[in-house]
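We begin with a single chain expressed as structure tokens, specifically the form predicted alone.
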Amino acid sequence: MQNQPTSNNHEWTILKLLNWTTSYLKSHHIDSPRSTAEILLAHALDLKRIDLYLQYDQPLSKNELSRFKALIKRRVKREPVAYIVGVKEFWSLELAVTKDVLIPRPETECLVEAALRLLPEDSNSCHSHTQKSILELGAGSGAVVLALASERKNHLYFASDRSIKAVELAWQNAGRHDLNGTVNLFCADWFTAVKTGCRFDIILSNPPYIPTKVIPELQPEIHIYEPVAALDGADDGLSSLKHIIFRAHEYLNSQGSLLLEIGHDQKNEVKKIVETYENYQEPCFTKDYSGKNRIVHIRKKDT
């Protein structure tokens, strides 16, 4: 680190260090340099971000400066902040994240919103006409299924991931928010562990949908650090989407819903895939906060 802070306890106060780090990160073309500096310094000092400004004139010790310097070095190498601090907020839930799972993204909250529109708000009754069964495929950190369970606790939730480390992390996150008894987690590759005859009202997934050749062109934070298996949708980016659409109708109740996050430019291809199956109604697409097609809702026909 050029012109790095010295260990002089009285020279480097919190505010001085924040200002210096913001400039340093900006010079290395790091996105959101001020908020990044705040998050990393708060983590190094075990403080909340607001406390940085309440204690702005507090000098840092040599050990504190050393800890912070190590975090900054990692970020300049383009390691995502979420992996450095080990947590990421999603749907107002603080979730533990590791390099075994994708970092939850704001656009994926659109998948949660789409599912919530299909779930009755008043679910205090356990009668079959109000209680719904939900299956998430490829749960990763558990962000989506835990967001749903936190909003509509009295439904039946199941979630799988082919990575045992991801399942363990999702279980840990469920415990963080007292949802262990609400969400049933298991290790499986798509539908392999779902018994024939099982039926769900909603199946949802944020599957890999990025074409293989595009992955190296993504930001270093993504293609270097995030798990490739959770990104790679094969040559055309549609492999996992095709597989889920092909099988989902076998596990959906009549009029059940399949909700999928898709790439912003995949609407036409996904529509063509759905139309090849007579089991589904016409798909509906929902745009994300940037105005890009992000969620497809595929309803099973009456059976």
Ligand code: GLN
The other form holds:
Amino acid sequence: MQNQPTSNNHEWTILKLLNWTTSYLKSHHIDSPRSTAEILLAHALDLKRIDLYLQYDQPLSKNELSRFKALIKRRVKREPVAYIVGVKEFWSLELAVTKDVLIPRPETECLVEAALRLLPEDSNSCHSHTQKSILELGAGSGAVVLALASERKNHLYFASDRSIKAVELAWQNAGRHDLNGTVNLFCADWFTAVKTGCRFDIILSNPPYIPTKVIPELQPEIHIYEPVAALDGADDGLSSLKHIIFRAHEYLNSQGSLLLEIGHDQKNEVKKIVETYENYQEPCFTKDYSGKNRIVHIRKKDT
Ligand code: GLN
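Okay, that one was the form predicted alone. Can I see the form predicted together with the ligand too?
Below is the whole assembly, all chains and molecules, this chain first.
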């Protein structure tokens, strides 16, 4: 590292450091080097990003510099920014994230949008006949269920994850947004804890759907740092999707909806899987913001 920030260099102001770090990150082929530098410096200084520019000529103390240097080193080793700063924004909610959970992705907001289209706006009464019951499987940080609950408070929400650490984090995130009383979280593997006879209007999930052999080819940010159990959909990537599709109709009300996030190239295979069950209607696919088939809506037939 040439001309790196040193503790005895009094010349390191916020602006100089941002400029230096931007080129340093660029030389290490890190995406969005300027905004990464800003986010990490703001985090090291416990400032808002915008405040960096209000104090751009302020020199940094020795401690501040070494705190910042440690964060830069982590990013250069490809650790995602969200894990370094411990938060990620999803659906305008700031959520805590740790290596126990997948970092919520922008395309997963399409799953929220698909569910919102099925949920009536809140009415004044909690016992209104329009109240729906919703189950999310594999909730991770809680991003999807919390986004839904923040938009439509008067429905009944249940969400599970097989990782207790994920459930604890989702609970903490529910608390951050005052949704502990709205969302019921529990630790379980897919449907194992759902009692026979329980019925939901919507079941939704962003399950692992990457084929095992593809995982090492993903960006290092993903395959080194994110929990492989949240990504790995076994040989063909479809194992969790198949399992959920196979079981969900037992737990859906008549005309209830199963909403799943799928891999960008899995539409045809998912369609075939759904068509093997006579309990479902024809599946509908929705594209994400980059035009890829990302969400499947599978409706249970009248029973
Ligand atoms: N969309 C994620 C990715 O591309 C994968 C998420 C998943 O397997 N559910 O890394």
